[in-house]
Structure formats: structure tokens, C-alpha cells
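Coming up is one lone chain in C-alpha cells, specifically the form predicted on its own.
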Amino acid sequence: MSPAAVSNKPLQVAVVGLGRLGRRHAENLATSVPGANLCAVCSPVNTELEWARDQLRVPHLYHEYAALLAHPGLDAVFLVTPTSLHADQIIAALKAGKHVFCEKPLSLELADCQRVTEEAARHPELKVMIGFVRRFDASYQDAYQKIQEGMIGTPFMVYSQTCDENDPDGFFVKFSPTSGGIFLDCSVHDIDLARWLLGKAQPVRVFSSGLTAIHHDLQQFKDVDNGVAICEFDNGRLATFYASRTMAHGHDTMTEITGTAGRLTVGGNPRKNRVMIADAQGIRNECTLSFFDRFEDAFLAEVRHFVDAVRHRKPLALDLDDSTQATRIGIALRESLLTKQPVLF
């Protein structure tokens, strides 16, 4: 199919990279997209390939990137590798006529986003989006409808956390050096939010703070499991993040937006479904254990999007500039927390 047609004919998409998020885009392509097939996987771990081969019946298996853009008919790739691998891959993936899903964050380095955005205007005709899940939640685009119709006056103030539970091997730490640091790997989403909910905010100055309460590895690698910053917009607007490593009761996300004429809340109660329990211990639910419970539906929704965008030439509801605003906020952010400094912009 050609990049630029209009076509009933299904997607041929290829996944790169099947760790835990990877498998779960796998999955909701080979089952619940209309319109895309997918016809390929990528990986160096020869595990990852055998559940694709075995759980959704794949059928092609590649070990190197390279080979994969080379297969013959492949329309569009989906990249859920490392962030530092993201800039290069999606490059490639340009020059080689297919349309990109990338995941968060688009690059650790603004000079890698720029890279990114300039190869991308070199090729108009394809599509690239990145991986902002929480925009494609019912609940998030209910708020955002709700502050588009004045619902709250004119929003001024957002507060938004990303907390997960708390992993007692510390799973993420070994990630720590790639990561970009805890607000560009959690905050990036508050971020991203902050902007959308904000009517695309820019940002003026930032703060930020944290402490490692449980997983003293991080030290090393100069990284928190718990931090804290603020972020001022123009025209004085303000944000609030919070992220956690250490929740001991499941993952908690949470927004709140506040206006001249009222305020919305997004997930103020992290449960996991509508049943409470009453017992000797009190009145509770139970929470969402992870990110992929609370946003199932989001991740389908936004896979749903991009395929529906490239088949019939519609716009993305994200563009690169967004997405190169959160690294720059999150790289601000850590630079803040290394120097416990003021940075601005």
C-alpha cells in the first residue's frame, strides 16, 4: 500500500520490541484493530519471538531492525524499545517509507527529537505519533470536553501523579541509566497532560525535588523513587507533578484541574472495579495493581487511532512539537533535581 493512499486493504504492521508494554500492543494488533494485520515482529530475544510465533501466530520473526524495514509489504511500525533507541529507529523507519507508533518518551535529548521532527517534515506523506496513552482515556477526553465547553471557567492550575506499587526487587532500577530519570520516565504523561488540559501551555520556569524512601540503588545512578516538581506556564498557569516507585496499595494516577469557576478530577479513587468491601477492617476497594489495568482500554483506543489515521489520511490528535515540549519539560525537571536549581526557559 502506499503511504499516502486510501485504502480498505488492511495495515501490514510490524511490532519492535515484546517486553511487557510491546506484548500488550502485540496482542491488541493481532486482535482488536480493524484494518491492520500484524504480519511481523521484531526482537534479539529469542523467547519474545516464540510468543509471537506461538500466542498470536506471527508470521514472520525477525532478530535485526533492518531486515524487518526491508520486509516486503510492511505499511507502518510500532516501537516499543528502549527510549534511547527511539530516535535512530524512527529515522530509519522514515527513510524507509513506513509510518511510525513510537512509544513515550520520543528521546532522552532534545537535539535527537529535533532530528526526528526534521526527518518527519522531509516525508509529510507518513505518519508518526508517540505513545501518550492517557489522552485516548474515556475519562481524560471527558475532562478535556468538559473544559473545552467552559465547564470550569478558565483552567489555571493542574495537579497530576503517576505512583506506582511498589516493586520490592526494584525491577526499574537496573533501567535507571537509560531511563532519563523518574520524571521523564513517570512525569512525562503528567507533562504531556498539563499541556493538553492547559490548551497547549508553554513553559517559563520549573522546579523539582526528590528522595529514594525504599530503593537506595538509585542513588547511583542519581535518581529518586519518589519526587516532586513544578512547572510554571505562560500567562501564570501552574502544574503540579508527583511521582512514586513505593505505593503499597497498586497503581494510582491521578488529575486534578482547577479553573476560575470550578475544578474536574480524573481518578481521584484508584479502584479497581465498582465493589466495595466491608469487613472488620473497614469500608475500602480494592486499587488497580499496575498502569496497563488502569489504561487497558486506552492503549486499545489509541493503537485504534493511528491505524484508523494512516488507512484514511486523517490528522493525529498529537503532534512531534508535543511531544518534544514533554522531553524538554522532563529534561529541565531532572536538571533541577541534580542541582536543586530553578531552571528556565
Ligand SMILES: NC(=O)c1ccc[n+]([C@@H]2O[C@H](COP(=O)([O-])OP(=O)(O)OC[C@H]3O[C@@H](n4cnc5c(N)ncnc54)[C@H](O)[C@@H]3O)[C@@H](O)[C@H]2O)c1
Given for the second form:
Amino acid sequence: MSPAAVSNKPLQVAVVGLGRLGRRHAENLATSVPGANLCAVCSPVNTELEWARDQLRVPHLYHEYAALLAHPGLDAVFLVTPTSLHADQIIAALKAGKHVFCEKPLSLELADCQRVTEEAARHPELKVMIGFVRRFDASYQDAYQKIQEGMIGTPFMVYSQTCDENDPDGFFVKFSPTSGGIFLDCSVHDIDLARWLLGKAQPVRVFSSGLTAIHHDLQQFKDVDNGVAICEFDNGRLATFYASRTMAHGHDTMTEITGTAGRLTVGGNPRKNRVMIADAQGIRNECTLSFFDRFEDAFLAEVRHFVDAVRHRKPLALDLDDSTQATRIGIALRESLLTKQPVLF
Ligand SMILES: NC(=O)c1ccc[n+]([C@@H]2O[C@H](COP(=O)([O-])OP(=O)(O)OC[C@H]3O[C@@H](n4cnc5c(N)ncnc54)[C@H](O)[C@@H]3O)[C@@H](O)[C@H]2O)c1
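Output the structure of the form predicted together with this ligand; the preceding block shows the form predicted on its own.
The complete assembly is shown below, putting the previous chain first.
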């Protein structure tokens, strides 16, 4: 098939997993991504499939992933499933000749990242991208460009945090065994940002610590609801990370990049909008409530980027090595939390 023929026909895509985030990707693909046609969805849960059929008019519904991969004419899958399933599902899709977008993180184990990388190398004609959504956020993009232009000189330090509003129901407690814990689930975003903003920095040594401030049930999974970490990179560069599940005020993601000639801060005030309230309590903004409220535009931009790259055979913004490195550092932070020792690379 010629490249022109590829670019002219809509990409036939399927979403696998229709939970918290899968529904959002499905909505975007059904309504707002030029060149994509959401032809099928897959979930073991009937109500999730019915939602896709009734709300998005998706014509083909699958309980079984293997059956979905055999769907005639399917070009690409969007995996929005529990992280523990990612590696095997990516490999199965590649073997079936499908392009793959998969949610972060790539996996919970380094050996899985290696297996995925090896399988992807056997299919150079297929695209594989892990969804590090913050790279597609307009403010992070702007900061990245300013660093490239030399605005802050040589960047040498990143502070980055991912702090969620406290969920009294503790969704993430049940989620903990398949999410890999707070560093692989939350800080993996900050790790990827630090490597990107510092210029593909390579880790040298990490140390982490944490506590359970509210959700003591996490201890049964050796997880914490507040974690901090230091990551030393090569060439004397440094990053510190903070992740929390217990913020009282809302979702508070921010990143600070310090260089020899200045500093950039993204999201220093996690305000919901530009309305400032002045009353007897003082002067304040309301806070963004969830990660999706904060990164709604970026989730759409990353999916558009992936579809465009597949249809027009363009390079992807990040590769499997970036995703493997982020997992590698996340695993080391988990290990340091458990052993209370630094981990050397
Ligand atoms: N980029 C981000 O900021 C971000 C935010 C939230 C979640 N995520 C990632 O998205 C993924 C899903 O997270 P979530 O919060 O939507 O989880 P969720 O538990 O709400 O949804 C998981 C979905 O997978 C389905 N599922 C389970 N087993 C399946 C199988 N074998 N085949 C097909 N579907 C199956 C479930 O029915 C459910 O619909 C995770 O990897 C998570 O790390 C990323």
C-alpha cells in the first residue's frame, strides 16, 4: 500500500479498557480526532461496553482481547487497561500487526519493557507509543521550547510533583497491586518530564522515602500515600519528586526547572481558571480538581499526535527507550522505599 493510500483512509481504532481514563480516550477518538474511526471497544465489563454502544455509537463490542485483535480492518489499539496487563497486551497487538498506543507506565517490571522493545524491533513498520501526556500539554511544551532556546542557560535541576486530591473512598488503594505503587503510578510522569527537560538525562543513583498520612490500608501493599525522592542524573544533574494522594485542595501538579541563567515554573498556582475570589476568607483561586481537568487538552493532543504519526508515517514524540527509562527509575524508587537504601544504576 502506498503512503498516500495510508494517509487518505481513516485509521480504524479500538479502545481496550473503558474505566476512568479509557472512557475519556474513547470519547476523544469518537468525536475529536481527525482521521480516526473508533470502530470497536473491548472490556470484560458489560456495562462499559453498553456505555460505548449507547453513548458513542461504537458498532463492535468485544469481551475478549484476542477476539478484538482479529477484528477485520483494525489498524490500531489504545490500551487503557491496568498497568500489569500492558506488556502482554502490547506484544499481542504487535504480533497481530496493530499499531499501539498504551497508557503509562509501560510496565511494572524491567524484563517486560525489554520484551516489548524486542517485539517492537521485529515490527519496524508499526508505531508504539506510551502516553506520557504531560509532554503534550501547552505549558510544558512552552517550557521545553524556552529551554531549547537557552532562556534559562543550562538546566541542572528539576523539582516535579504529582499531587492528587484526597479520595476518601481510596480508589487507588484497590488499584495499588496493579498500579505498581505511588512512584510507578504518579511519579513516573515527573521522572519522564525530568529526563525530557534535562535532555535525556541518565540516572546514577536514587533514594526515596514515604509515609501513610491517611490511607493506612496501603501498608498491606507496601505502598504509601505520600512519597518523596531524589534522583541523581549523569553530568551532575539532579531531580526531586513529590507524589501525594492526600491533598485537601485538589489536583496540584507542578514542575520547576532551574538553570544557570534562570528558572521556569509550570503550574505553580494550580488554579481551576482565572477567577480570583476576594472575600472574608482572603484572596484565592479555586483549584483544579482532577488530573483530567488539568490535562484534558493534552490528552486530546497526544492522541491526535499518535493518529497523525501513524497515518502520515511521521516520527513519534517519544520512544520506547524513554518509557523504559521512566519505568526503570520508578522501579528503583519503589525498591529504595522498601529497603530504605539508595539504589545505584
Ligand atoms: N496518563 C495519565 O495521567 C493517567 C491517568 C490515569 C490512569 N492512567 C493509566 O491508565 C491505565 C488505566 O487506568 P484507569 O484509571 O482508567 O483504570 P480503571 O481501573 O478505571 O480502568 C481499567 C479498565 O480496564 C478494563 N480491563 C481490565 N482487564 C481487562 C482486560 N483483560 N481486557 C480489557 N480490558 C480490561 C476494566 O474493565 C476497566 O475498564 C493505567 O495503566 C493507568 O496507569 C494514566
